[in-house]
Structure formats: C-alpha cells, structure tokens
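Below, in structure tokens: the form predicted on its own, a single chain.
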Amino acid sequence: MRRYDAIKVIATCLTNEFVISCNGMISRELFTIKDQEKNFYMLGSMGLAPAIGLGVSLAKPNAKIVILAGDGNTLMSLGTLATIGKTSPKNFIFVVLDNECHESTGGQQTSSSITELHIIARSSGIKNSKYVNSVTTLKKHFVEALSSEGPSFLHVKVDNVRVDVPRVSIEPTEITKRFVNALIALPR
C-alpha cells in the first residue's frame, strides 16, 4: 500500500483526535488529505513527533493523541519508545509508516528492513503493538486503537512510492498557535 493511502485511511477514521506528524512527506500528505487545527506538523526536525506527542498526551489525558512518523524518524529516537512504555499514556497512538527509507532527504535506506519496530515497541512496554501490511488491517487496527486504552503502536509497512503533494503552506508559528488553541479549548 502507498503511504498516501495509509494516511487517507487514518484520516477518514479521525473524529476529534489530535495528530502530530513528523517532518517531511508524512506532514505534507496529511496536510493535503486532511488539514485541521488539531494537526501539528513537525517541520524541520527529525525524530521529535513521538516525544512531542507524549508530552501532549500526559498534559491532556482526556484527548486522544495520534502520532504519524516514518521509520527513519522512529529509528532516530528509539529511546522514546521506552519512555512511552514506562509512562503508558492511555490516550496515545503511535503509527509508524515504514517505507524503509529517508524519503524526504533523497531516499537513503534505513535499517527498518531488518528491524521489527512493533516488537521493539512491545518489549518497551507498549502492549498494544501490531504489524500492518494492508489497508484492510490498517483500518481494523487503527479503529481498535481509537476505541481502546493505549498506548498503542502500529508498524505499517508501505511502499516507497511518492505522491506529488505541495509543502505545508502554514508558517510554523501559525501551526503551533492553532494547535495550542485547540488544546486549550478542551474541557478539563
């Protein structure tokens, strides 16, 4: 399955969740598919989306937080998985879209072809950890994650096929402002 199609499936399942997406093509594709004030597009820094999401999930336990990251981003910050497992936020869903490369920087291969990220997540204390390789199983497991206590982790294997989408056209300060305002608006 293409990453774009995987993001589309995830976006169609979203109702009132906050989404934090990693830098690069994942943010660009999410922006094109479903831009909303509850999306935080991490621009320019690799590996930080899950750490930002963890902080938000701990600060706002009544909000469901969804992280969309690539395999390269995830591999750059594997230690965050242990912290997620240790803190075990019930409102946290971490989706890794694994195309086995750093697509945004030229397609350099990552080590995800030999790394079972879902097993690393499980051994880090994230009990709800699944491997997904089709649109059907993605939708099934993502819907399950939305309706159950987390943390949850989905290792989604996608093709290395790029869909031509524009860059995120919102300035980083505006992305932050609208995301924070949406968080502030949450009832306590």
Contents of the next structure:
Amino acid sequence: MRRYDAIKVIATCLTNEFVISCNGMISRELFTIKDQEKNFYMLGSMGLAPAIGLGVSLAKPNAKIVILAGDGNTLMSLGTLATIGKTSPKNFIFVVLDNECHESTGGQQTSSSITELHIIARSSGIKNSKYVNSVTTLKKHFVEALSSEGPSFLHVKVDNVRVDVPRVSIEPTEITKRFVNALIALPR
Amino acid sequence: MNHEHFCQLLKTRGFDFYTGVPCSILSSIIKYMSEDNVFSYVSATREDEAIGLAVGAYMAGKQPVVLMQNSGLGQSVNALTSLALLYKIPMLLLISWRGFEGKDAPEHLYMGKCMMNFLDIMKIPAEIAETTRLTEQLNQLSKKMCKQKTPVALILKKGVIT
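Can you swap the form predicted on its own for the form predicted together with its partner chain?
Okay, now the whole complex, with that chain kicking things off.
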C-alpha cells in the first residue's frame, strides 16, 4: 500500500476530527488529498506532531485528535509516547505511516525495519495499539479507533513510493488561525 | 517570593496550562503545580516536547507556561524557531539560570554564559526576575506576549522563588 493511498483511506473516514500532520511528504499529501481548516500542517519542528496533538487533546477533551506522523518523526520523539501513555487522553489517535526511511530528504534508512513501534507504544501505556499493512485492515482499525476510547496507536506499514504533490501553500500563521477558529467552532 | 504567591500571580494573569521539565531551581513551583488540580502540570520528557504541548494547548484556547532549566533552552531552539515563533504562538517560558556568573557545576557554564544571547538573537523578549519587580515584570511580559503573539521568557535565578 502506498502512503498516499493510506492517507486517502484515513481522509475518507474523517468526520469531525482534528488532524496534526508531520513535516515533509505527509503534510503535503494530506494537503493535496483533503485540505480542511481542522488540519494543522507542521512544517518544521520534526518530531513534535504528537506533542502538539497531545496539547490540543488535553486542553480540549471533546475534540478528537488524529496524528499523522512518519517513522522518522516518531523515532525522533519516542519519549512522547511515554507522555501519551501517562496522560492517557481518550480522544487521541496516533497513526504512524512507516516506510522505513526519511523519504522527504532522499530515502535514507531509519531503524523502523527493526523497531516495532506498535509494541513500544503498547509498553508505553497506549493499550489500543495495532499493526496494519493493508488498505482493508487500515480502514477497519482506523474506523474502530474513531469510535472507541483512546489513546490508540496504529502502526501502518507502507511502501516507499513517492507521489508528486505540491508543497503546503498556506502561510504558517494562517494555518494557526484556521485551526484555532475550527477549534473555537467546536460545540462544547 | 514564595512559590505559592508566584503561582497565583500566573493564574490571575490567565495562564492555565503548565508543562515542562524540572530543574532544582524550579522544584518548589513544579511541586505546587503538580499537587494542585487547578494547575494540573503535565510532565514532559524533553523541553521541545513541552513547547509542542504548549502550542497545542494554546490553539485549543489555553494560555500556556513552559518550565525548564536553561540547558533545555538548547534542546528547544528548533521548537521555538520553526514552531512557536513561525506560527506566532504566545507562551510564557520560565527558564532557570544555572551557571549564573560562572558559579556552578561545569556542565552549566557554557549555557549559563550564552543563554541571554540566545534569547536575544531569537528575538524572544526576556526579563531577569527580580523579587521586588516581579509583578510588574510579569505584566510587561504578558502584554508583549499577547500583543506580538510570541513566546516570552522570565529568567529565574536561584533563590528568587522560594
């Protein structure tokens, strides 16, 4: 399964969720597939997407938060898995799209061919942690995660195939504004 | 100033989300915030993670405070420049000053020397806390933080907050 198709599957399942996507191709692909005010495209600060999402989820327990991160991003801040496990937010879904490399910078290998991220997540206290490697199982488990109590973690193995998509063309301060407004508009 | 008094000063200025990584200079503040449900301090694994948490909390309507040792400022540079400053996220950084005037353990001396330059070069407004002016300093920093939508820093030397 291509990562682009995995994001497409996730995007079609979204209803009222807030998405924080990591820097690099993942934000670009999400921007192309489904741009919405409820997306926060993290352009820099590699590794911090789950921390930003955790901040939103703790401050706004009635918002449902989805993190889209790569294996490089997730490996960079494994410690955040511990913070998620400890704070255990019910409204939090962490999706790792794992192509075993830093694709945005030229495909340099990461350690995720060895590191079992879903097991690290589980042992960090994220009990609902699954490994998926097909469109069908991704859809099944993502829909399940949307309707069940979190935190949830989905380790999604994807192929290392680059799809040509444009950069995120929204100014960072505009991304903040849109996201803040969408959160304000959320009914209590 | 007593830590309880200081925490109440933060609270009355609208700060309502607290996260960070400990330092012995900040220990009385963090202990108080961790034991009081009103503050519900979130313990982060690294200082840049705390800044990420603060950014998320701000976007969800909170006014965050990040507590850290000045060593953590080094850890936080990219989180500040490519996230908090880039996306214009106001937050208060409470940074302890280890290595002040070169009198400290060796690992604190370099950062102790260049910390203020770091903040200055990133254009993060900063005040070195003085017990007699603390209320006024907090007011000034809060004002800049809201007006410029930027992180601001209050620097705490040993003994200023007891």
